[in-house]
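To begin, one chain is listed below as structure tokens, in the form predicted on its own.
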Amino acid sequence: MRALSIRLGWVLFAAVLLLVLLGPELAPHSPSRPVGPPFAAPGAVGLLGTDHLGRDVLSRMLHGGRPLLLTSALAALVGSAVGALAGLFASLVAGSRRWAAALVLRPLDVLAAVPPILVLLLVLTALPDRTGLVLAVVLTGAPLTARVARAAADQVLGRGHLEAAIARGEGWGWLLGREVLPLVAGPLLADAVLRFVSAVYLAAAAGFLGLSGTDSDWGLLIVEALPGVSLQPWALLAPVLGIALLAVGTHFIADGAGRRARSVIA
């Protein structure tokens, strides 16, 4: 059953990924040009109908998915890398020096206490573009990844092969790359997948607030569809289902990575 859910997750994720990456080339209409009356039902004017300005909802979905996905993936990658480095440093290098670990982790703990949506608003006020969105996601995700990385690395410390490597005088780079990372890669991968889902949510929230910087963001499509949801519900359901399918597929993948990680560390 679990293997089936993981395969289902990969299928969902691959389908959404393929659709998003090829979306602009597959879109039947321009995302900004009206093709029919406002809030027209699915039919002759489009497979998903039109929005409040008469634009094709399907074309806007296909054009808006790529920036959402790429921005979320880049932000999750950078945030996971920064958090993993901080957590591994706190566990391996600063483990015997509490002040050094506190110097790295305490600022991240303070950052983790700030609500993500508040971080998003503050950063996008100063940097109202994609760079600001990536920075906001990094600031909200890196503290949590640092804690996960430190917890995973703490379980590796004290093992015989690591003590033997330290006794041989191996450097920190060798210890990290050959002895530690292979054992903590699973938890870090599972965490990175979850950070990607969080990044998708924050990127969609920025679009919902009108701060995404693109006119076809899935979050923006949601807020623009709300006034006419009783007339044209597909304009609202399409972006909501797109985000949900992306998140569900990614969660299945994270579940599989997490179980593999537990078996490796055990």
Contents of the next structure:
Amino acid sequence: MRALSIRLGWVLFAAVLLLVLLGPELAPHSPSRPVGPPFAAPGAVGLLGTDHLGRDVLSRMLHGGRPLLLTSALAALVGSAVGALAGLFASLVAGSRRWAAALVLRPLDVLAAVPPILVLLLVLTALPDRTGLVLAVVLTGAPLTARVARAAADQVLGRGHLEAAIARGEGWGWLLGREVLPLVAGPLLADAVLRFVSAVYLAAAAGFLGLSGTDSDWGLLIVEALPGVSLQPWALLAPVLGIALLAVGTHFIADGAGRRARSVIA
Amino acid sequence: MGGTDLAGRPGPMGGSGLLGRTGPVGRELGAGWRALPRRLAISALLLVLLSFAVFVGVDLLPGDPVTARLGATSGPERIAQVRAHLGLDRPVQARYGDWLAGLVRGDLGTSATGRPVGELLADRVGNSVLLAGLAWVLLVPCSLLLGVLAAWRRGRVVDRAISTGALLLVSVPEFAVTGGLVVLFAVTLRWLPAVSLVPAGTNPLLRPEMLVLPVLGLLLAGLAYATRVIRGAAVSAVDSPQVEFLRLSGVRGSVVLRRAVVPAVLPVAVQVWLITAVASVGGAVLVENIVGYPGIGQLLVSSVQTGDLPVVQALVLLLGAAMLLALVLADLAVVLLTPRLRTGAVR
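Pass me the form predicted together with the partner chain as well; I've looked at the form predicted on its own already.
Let's see the whole complex now, leading with the same chain.
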């Protein structure tokens, strides 16, 4: 059952990924030019019908996935890296210099207490574009990654090879990169996948709120489809299902990766 | 979100949600009651930090809301005019000081639309509290029932259905869930209106059919997370020696559940319920916007879109305060429900 859900997650994720990456090449029409009457039902014009301006929903779906996916991946990667560095640093110095660890972790704790959607709206108030979106995702994700990284590194700390390296006088780069990172890579990877799910959520939410700075983000497709939902439910259902498949697929993978990582650490 | 958070629910905002970020249940609880003043002080400090971040953060970011909203086509005089009108030409410390002073007097400032912020909020807060409150009141019994039932029937069909459903739902953003509900109930079945256009100034309770979709959308997202966590706690309770002893002694299942399993689950469940209440802050913002429900979420988003800073600042602070209060209540509830912490007995 468990192995099945992970495998299902990978299949789902791979299928969505492939569609999204190849999307713009596969799209039968331009995402911005009308091809038929507004809110036309599927079949008459395109496979998924048209939107409020008569544009082909399928083509907009295929064009909108790539920016959503790339922004989320970039934001998750940067957030994970920043959080992991902070957490590992805090863990390594906590023994000798408590204040240094506190200096890094306290501000992150404050940040973690604010609901991500508030962080998103605040950052987008000042920076209403993709940069703001990435920054918001990094700000909401890094504190949680820092916690995971610190907890994982704490379990590694007392081990002999690390003590030996410290005694040899190895530098920070060596300690982090060669002695600690390989042992905590599992939990960090599982965490990065979760950060990606959150990033998709926030990026789609920003699109939904009209703040993502792209023209055919899946979140934006949802909000554009709302007024005509009784005429053309597919324009709404397609982006909803796209986001759901991406989120569920990734979540299954994270669930499996997390379990495997925990069993290694334990 | 599988024990972590997405979207803020221990997860997106959020998994969605936006929680999970509160750390292990029972953290810092060793001191029982004595920890409470400290928690309150920390929360007050957090609130001050948040208000400061709202001001200085928006100021520090390289963008400028006024320029961004007006667009590059407006001349510099026009931009300077709007900035002066909003008071943005003064140094950030001075603006922050004025704003704090006003807050103490109960004055939240004036929106860019010219109306007092307090007045703008007053119309909306009640609507949002009603929406989130209804979802929460339904969430509490449903999540307890589903979580305990799944644990009691672990590995059976009921458990599989509940667990799989929760796992699927927990990762999908609530605005996507609500979108799906709109298609199902408003378009396919035609039972409910697709948009919840409650006329301004009227009570949404007069049009209960408008509330069903937003409440359901908000409920489902929180329910998935709460059920997963409660099932986890209930599994350990069901596996405990006490429960095994009661069952071997021939005590009826319903009695074992009521007397042993549910009380053991409650401290965790109460925390999860309060955390879900916090997470639903983020969810409500999105859900209100998808059905056009006139609450603070909709106001918040339109204010962000128009760069109406005074409204954004007031709303973020209000939501932040509500969230911190819920977290303090969660800690308090754990103390109340755990005899060892309540009595201060040390073992």
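Computed from a prediction, not measured in an experiment: that's the story for all the values here. Between two forms, the rigid core is defined as the largest C-alpha subset superposing within 1.5 Å. Positions refer to the first chain, counted from 1.
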- Message: Would residue 189 count as moving between these two forms, using a Cα shift of 2 angstroms or more after superposing the core as the test?
- Response: no
